[in-house]
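This document opens with one chain alone, in structure tokens, the form predicted alone.
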Amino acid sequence: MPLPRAVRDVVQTAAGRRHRADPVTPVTGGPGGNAQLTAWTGLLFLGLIAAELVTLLDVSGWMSWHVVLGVLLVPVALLKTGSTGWRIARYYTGNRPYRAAGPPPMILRVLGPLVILSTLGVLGSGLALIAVGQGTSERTWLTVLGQQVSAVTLHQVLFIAFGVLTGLHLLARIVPAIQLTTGRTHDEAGTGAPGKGPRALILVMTLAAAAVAAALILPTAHGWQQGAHHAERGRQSGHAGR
């Protein structure tokens, strides 16, 4: 039984067999340059996410790293959202090169906004936890089916949604992104769109902003680290007293 066209398009895209023909324009590179920037930003975001996932192996012990990496992710996520949003805006406002490039497969058009919302949700809730402090973040709002719900719980639920949606997005986009950034595609974007310097500068400035934000938040991260250690010692004392 043949696959529906919408599914077939995504499978071919994920396997790197189907590419949008991104026209290249002078100076900035147009859709081709935008595709390059989005691909590089996506791979950078993936690397930081991988590091963030490692901290989940021992959140109590690596809480400072978890917080700092979460802050580092914010500017990169905003750049990825901005580059994708720019492409969407140019397409729907009738820009000729972007209209010629066409939209992504239908399933990815539906998945894309959900990925953006879940990403902003998990990072935004993480920043909120830092802002209000550990005590307020862990304060119970209500109890549902015996489960205490707090701001931390909300962050965890958003992270699960983010993980599922981003995982699906990754399956569809990782191979094309690698092909694009390594020049293994046969379209104009893969052969080197103009504007490499500005795109590299944007990435460097984004990383610099992320580093500054992480440095500013580091004292708060240490506070969460100490709180996590106190909570762990409290749980161990409670178990020992039983």
Ligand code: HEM
Second form
Amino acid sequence: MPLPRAVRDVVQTAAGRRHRADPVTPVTGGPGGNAQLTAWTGLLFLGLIAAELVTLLDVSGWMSWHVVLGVLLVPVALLKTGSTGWRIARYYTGNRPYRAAGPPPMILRVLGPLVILSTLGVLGSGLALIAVGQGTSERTWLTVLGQQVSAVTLHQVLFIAFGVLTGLHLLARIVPAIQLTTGRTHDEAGTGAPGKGPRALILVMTLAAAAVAAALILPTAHGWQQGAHHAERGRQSGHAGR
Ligand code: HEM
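Having seen the form predicted alone, I'd like the form predicted in complex with this ligand now, please.
Everything in the complex follows now, all chains and molecules, and the chain you saw is the first one.
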């Protein structure tokens, strides 16, 4: 039985066999340049999130790294939101080159905003935990089926949503990202799109801002004695319950 058209479009895009013909305009590169910035930002995000996932092997032991990598991810996620949001805004406001480029396959068009919301949700909740401190973050809001729910739980639930949604996005977009950044796309949008210098500068400035933010926030993470405090809190509330 043939695959539904919407699924076929995503499979061909994910396999790198189907790519939007992005027009290239002078100076910034237009849609072709935008696709470049989005792809490079995506790969940068992938590198940082891979390192962040490693810290989950021992969050309490690697809390400082978990916080530093989390903070480094924020400006990169905001740049990704900005470059894709710019394409969406230009498309819906009728900009000719972006209209000519057209929208992504329907399933990715629906998935995109969910990826943005879950990414900003998990990163934003992480920053909020640092801002309010360990005590408040671990304070139980309510108990659901015997499970204590706190701000930390919310961060964990948002991480699961992020993992599923961004994982699907990555499956569909990793091959196009490599094709776009290595110039192996089917049209003139490859790495030849004008505006390479400004795009590189945007990425470097985003990373510099991320490094400054991480240096400023790191001292607040030192207070998090995750493991011992958590266990102690669990013990206290367990005794109280009995
Ligand atoms: C995990 C690594 C990621 C990679 C390798 C990646 C790669 C890509 C690529 C290649 C595109 C298409 C660019 C174009 O042709 O214009 C794209 C589109 C998009 N990306 Fe990502 N991305 C990643 C993570 C993210 C994250 C974390 C967000 C949210 C902050 C995001 C949001 C979007 C959106 C909204 C679109 C437009 C919808 C679409 O065309 O799929 N991506 N991404």
